[in-house]
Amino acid sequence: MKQAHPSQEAPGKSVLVTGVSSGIGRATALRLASAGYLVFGTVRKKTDADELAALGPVEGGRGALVPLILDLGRREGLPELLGGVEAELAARGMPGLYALVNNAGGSLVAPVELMSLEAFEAELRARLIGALALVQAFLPSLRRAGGRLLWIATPGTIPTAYVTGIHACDFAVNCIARTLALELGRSGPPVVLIRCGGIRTRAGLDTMGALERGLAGAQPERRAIYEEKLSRWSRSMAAFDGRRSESELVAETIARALSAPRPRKRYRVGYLSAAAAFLESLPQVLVDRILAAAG
């Protein structure tokens, strides 16, 4: 593990953030490090880890960012990561990990009929199985530090055409996080959901590219069934992309959730997050009618 430089101003708290190569994860890692946290940030590629390490001292100079290589779809690397993080915490006299921020995600876009099952399976392994493996591994450490567990997700309980590969995982994340909160109760760390609307990320702004990749293996005659609908959807997504909120807004929300004496169970942030919360409060049959009419 790359050794981070100690800081006299650090608050003695550490955070593990997944998926910090870009977007929400990167903004969060930099924001927390500047606030004085020791931040362990996972990336899948060595080039991304090297790029983050080359940043040098984080602006503000109070915390540290330690990039770690981890592919959440391949759990065999988890024991080494756990051992490395725990060794670093022990060397710094920290009782445990203060927070785990499950953020890493993908960008699988395609109609359900044409969606690559191999790509969907990989997304499920990373977003759900891998994330849950991290939770199981670090819960004892979170308990020792009196920490908290954060999940980044979209309002996955609302069906949205052509992004099942993303929202089905978010639906499950909502279920897992809320169930875990019930099971842990007062004996475990608080479980916090950060419910994001439209956020300006590299993946978020590559919706059309993700769609083309998602349709790459589709049979032409079956793809033709969706051409007109996908054309309209593409135009609406272009307008949506122009209104997305910046990733730094999510990072600020996460910072508030970590510093609050009693964090809320849910935070909403980003473009249309309030509208999504309102839709979730309506009867499901009514939501389905509204979305069908809008599409």
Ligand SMILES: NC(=O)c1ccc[n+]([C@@H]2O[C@H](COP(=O)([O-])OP(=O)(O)OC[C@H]3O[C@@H](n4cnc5c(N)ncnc54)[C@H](OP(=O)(O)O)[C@@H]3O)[C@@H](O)[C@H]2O)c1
Given for the second form:
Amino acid sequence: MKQAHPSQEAPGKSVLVTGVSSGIGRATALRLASAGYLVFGTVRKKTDADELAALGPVEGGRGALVPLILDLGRREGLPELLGGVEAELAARGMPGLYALVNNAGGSLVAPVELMSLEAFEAELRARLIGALALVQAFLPSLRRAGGRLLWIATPGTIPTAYVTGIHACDFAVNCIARTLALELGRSGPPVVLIRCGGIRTRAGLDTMGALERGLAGAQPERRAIYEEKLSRWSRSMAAFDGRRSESELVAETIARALSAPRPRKRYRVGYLSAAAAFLESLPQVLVDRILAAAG
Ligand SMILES: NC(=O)c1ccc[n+]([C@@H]2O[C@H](COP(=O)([O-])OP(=O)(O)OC[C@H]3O[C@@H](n4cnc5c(N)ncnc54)[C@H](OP(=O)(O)O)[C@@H]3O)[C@@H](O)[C@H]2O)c1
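Switch from the form predicted alone, shown above, to the form predicted in complex with this ligand and output its structure.
Below: every chain and molecule of the assembly, starting with the one above.
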């Protein structure tokens, strides 16, 4: 397939990507800015905003990366962010935001029995409530720009032991995104799921850190019940981690979803994403049996 030169992809288009301090978000923000998009990238820390701002003009492109501070767990900052983005778009003569990419999210690993509720609540706020608040805020702008809405999620809505803190959000994202697509209809902004397999990012490579966060406050005697299973699981994750795909591959897929005249509803990318999508297509009883047997 003939690929457009990056700087020809996005004349006069703008994108808001959440969570661009690292990983998929950062790779996407840089890829899109170098393709000529005006990219608003949200970060939580001022040091991250300063670091991104210091990058200056993005190599090889006519776009720009504008860092904005946003903690999705604290929605009170949203009206100011919306106002700032709209003012910048108006100043550049752009009708509205062309795309919103809901990417930000943490990582949380623990057996459901022991999962820190505080950590899970923070995850739900970031991935679901905060992301939905952004969607509600920016839909009028997306409509004006003939834009589209993207969500980063896992490749299959299948249960996986110890990662329900992440996957419960993915199941809900899947539901919200597909329901939105029905409600917005053909005349509304297309809703696209970018379904990622294993991607080599900070979150993706910090299984033990995520596990410690997930188990914060768990009673030692109840934690002991899972100790052996979790150390076996961590060893298998080390092999998985070695095969993860690069974030740039996801960024490339997102760029394709943004430049396609009619984007697909789902794009699949990254290590084991095909296997997960296949499992998802099977009857649930069978999937549960296969996953139980895999241990
Ligand atoms: N890596 C994978 O294998 C994989 C696979 C499928 C889907 N995903 C999804 O891809 C997305 C990005 O993950 P990643 O692997 O690129 O992880 P990452 O490198 O850790 O990046 C996560 C980003 O989200 C931000 N973030 C986290 N909580 C936030 C909050 N409450 N408010 C605002 N920003 C917040 C982080 O900001 P800070 O730097 O401030 O923490 C960071 O910028 C996540 O939604 C994840 O579930 C990842």
